[in-house]
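Have a look below at one chain only, the form predicted on its own, in structure tokens format.
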Amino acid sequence: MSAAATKKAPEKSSKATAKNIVQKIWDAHVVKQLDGHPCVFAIDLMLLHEVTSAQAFQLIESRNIEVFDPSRLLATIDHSTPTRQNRWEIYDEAARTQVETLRNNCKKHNIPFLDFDSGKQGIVHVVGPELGVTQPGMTIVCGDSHTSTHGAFGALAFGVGTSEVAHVMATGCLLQKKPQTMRVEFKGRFKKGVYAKDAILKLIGEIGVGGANGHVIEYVGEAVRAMSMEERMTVCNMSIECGARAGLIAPDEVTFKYLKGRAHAPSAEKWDEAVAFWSSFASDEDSNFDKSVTIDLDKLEPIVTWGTNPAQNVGLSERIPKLDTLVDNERAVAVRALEYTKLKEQQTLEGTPVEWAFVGSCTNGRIEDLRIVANVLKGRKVNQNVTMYVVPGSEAVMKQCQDEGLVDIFREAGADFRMPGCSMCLAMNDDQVPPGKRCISSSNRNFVGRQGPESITHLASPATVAASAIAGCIKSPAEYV
């Protein structure tokens, strides 16, 4: 699953001949371009994953078409999976036909499946960095939005719909146009107490959540090179959020050390030529972007959203807008928020009651925001007016916490630490926020019954998460960490 380290690196542009990091990854992957129609695009890796599989197996099947490149995929089980111990007995009849049909879709076609206790099942955008199937300079698709959140190492990663699906296990190719281009640049450090998550939240708020739509993001700046290969992955699974087709980040030491010795990266003998290749994927000096857009850190403080989109989000010492401030469109819709999550304007948010608290999801549920939420827990109890779920985002996840005495902290500070899945993420599976309730959650979707019917949910960051269940209420983790 190291198809892209193949291929030839892009040759060194002269400044007028210049291309950034999108361009690069694009252009190594045309395989066929008529003028004024969407290109034949290749692509390196598709992650399958039990919801939106399905119907693109029909489609190839009810057409005799075999898969392309079995090897070029790779199949999981998360959205509708039960995270309780006995997860194996699915009770839902949808979800339990979901996981069958793709157990036996990848049987008959001889897809690679992580599969409950396999030692590698979980998230589907977890499971693909942690193996090293995803790599620097690849086209990687799934048919989830947030596969944005593989760019963090440098790949073209987007989602696709159901027919795309079908598309690219028969041809291993799609239909595309180019992409316009975004620089954001991060300037500054965080403070004590703000992570990745407020960062991408910031920039969200800033530019609205169509704020990048047609285009790819390039994160730049002082802020992302000082960043984990997991901050990085919150940030760019967070991109679609703003209207973005995709987001990334030029690789770096950070990422190679990250990926040596995976298990699908590069054998020793080949690492050298693979990170001369994978260092090719970097913007040149005099490369352009449609977009540009700085965002200062030095004065972030944590972000927690107030509304129905992660736009409408706030620093915990600001307040809610005035709604008289707002444009029309972004009136109404502000409207119809604080008439759902029950809250008015000029109201700040830290302070505001919870009754459950949430960490998890694709965006933050790898071990190193596991970690900051031990840090957090330790020694402390969650409010006995709260319900804490702590979801590992892969089996991998759960056994470094099992290593790490992760478990224990979690479980003496009250928290119910379960088996890995994308969980309170979305309302497809056991774990929901009851109606009426209100979540303060790590996962990156606020919308109306999202985490369940009629519930009310907060982004923010795992350790505003973990600071929040402690106190009963919204709270900055600052001092807590």
Second form
Amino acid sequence: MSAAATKKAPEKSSKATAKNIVQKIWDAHVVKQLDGHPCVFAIDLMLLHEVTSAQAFQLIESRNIEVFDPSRLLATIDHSTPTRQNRWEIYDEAARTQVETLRNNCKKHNIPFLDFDSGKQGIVHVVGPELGVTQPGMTIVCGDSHTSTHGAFGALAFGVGTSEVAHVMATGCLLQKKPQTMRVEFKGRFKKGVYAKDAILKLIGEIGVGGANGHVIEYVGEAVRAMSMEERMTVCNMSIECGARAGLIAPDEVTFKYLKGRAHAPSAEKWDEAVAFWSSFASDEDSNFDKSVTIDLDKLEPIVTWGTNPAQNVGLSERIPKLDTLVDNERAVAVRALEYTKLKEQQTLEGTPVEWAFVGSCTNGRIEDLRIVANVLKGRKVNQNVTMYVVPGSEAVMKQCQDEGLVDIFREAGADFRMPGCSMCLAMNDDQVPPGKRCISSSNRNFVGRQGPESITHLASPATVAASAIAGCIKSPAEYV
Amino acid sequence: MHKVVTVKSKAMPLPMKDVDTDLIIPAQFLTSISKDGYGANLFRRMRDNDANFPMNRKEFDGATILVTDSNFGCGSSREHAVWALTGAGFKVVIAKSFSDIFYNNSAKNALLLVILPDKVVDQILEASKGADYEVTVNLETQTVTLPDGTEHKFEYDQFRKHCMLNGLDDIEYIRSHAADIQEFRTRQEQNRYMSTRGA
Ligand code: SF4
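Could you switch over to the form predicted together with its partner chain, since the one displayed so far is the form predicted on its own?
Next comes the full complex, and the chain you just saw is listed first.
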């Protein structure tokens, strides 16, 4: 991992034997480390999707290299796939070619591929945990920056580019530099209507989009221990938005309970041995970190972004910052952002009309998220000026929604419940917010044009998205939950 | 991978912080299955929305050095962002800092990223507005030379430098350790609890 973006800090605690979880996973995966060279670092699992893999297959094929170990690879289709009912037919030729290319490549190289209607297709970061292939102590990569999601299980999981996808295909390894580590403590308890999404948005707002560059974050604290696996995934997912290379949470009973019985979790005979092994990765008590931050949840309220990066956010009772209180650099960014989002300094967000509402993505497209949304929508109607998409993160989540009767609630409320995929999180398919329209979204990025050219995005928790969809304007979910 | 040694070119300024890879190449253009053709859509949105965007100005034609502010390349890990820059002819990006994944991706595509002190970057950003500011970047000596002759040293990882100067890539380096890899995996087998087989 390159520490390019941050200043070099001295190696700490070379004398002390105490190690944190990141150091332990690191040490367990060093294949070879020569002086002055990067480390040859072993990767235990790589997830593949259609957008960042084709060129990697080309690279290894052009050199006649065989895939190193297909049983450490898993592929699915999510980024550019349609979310309409008849999605087998992909109208866009380039997207169709991408999907077919991955399908063929997986067949040719014997790589497990989760196709449409397998019951397992979905967003890479939703299906990995669901199937139990994401396990503590592992190293996991994918050609996607939100690979950090898998850190919720105590795995070191990070995004890589397509060249590195090829390296792992070819060798099962990557060249890496040891990352720095950062400890983030979440203290206290959530108030009603406040969720894991608000907590991670708060952290990003506090430290900024580059605040954790070069670091791997370990999330600790009573609030983290009290979180479900799905909430932990939401937190780890957005680590990349403050520049962290990865974010992780030490495994505990909650983790083990989630994993037990999943399709690719260890068998009953191996279970105890696996749990003992996984538990050994927890940070030693007096281990050191290069940086440390504490966030108090007691006072936290629902957070919504006002600008064009995830750090530009405020609590719903707060105002958008006054421009001349910002430092030079940030002021310029804020001025540009407000111009784009058509908002003003010192304004509050509550009451701002929205035309679109999106629930989905690898941040908040899991069953617990959709239950929260259904709970808010139940017996209510989506405002007539709002188009609401609810996109499950995977076919398994979709099935659960059907089994639990959530689909009926969404439909009765007037929301459009669609087929699984990334959808409006990055708008690579037909799911786009029209130019100039404002969308409240449970996804992870509000970059310029992210949800479609000239679209405006406000990131928020699924509950805030649902409450705003009903109200037709940005609104706190407190009175609905 | 081709070799990188010295690049001499007028600098093209992009005085923005936190330029994300969605801005460098929007998602709509990621559908190709090759590495080619992305240059045509580099900075597409800014080019379409601002007639004065440097890439729309003739004076900047042929510039191969981009100068920008801090945290360049944040956001999505898409290597397409690097392919868009190299596809449009850029060989060097000078900035105050870069995001991690973008930094890694660049080194693998012979795009040289140079980090200079904030003050120097601000100076180049200002001076290059007129499109006649020629900068020389030398990887061998790790220096950036400005038109007035002043020289600025930059840090660069020695292993990466060796690879860049000689056009080497990571796969061959990793494969030269095949025996170690084999030995590692054999040892690791006893604590292996995951296989994707049958998925
Ligand atoms: S849902 Fe969004 S962030 Fe997640 S993998 Fe898909 S495009 Fe990336």
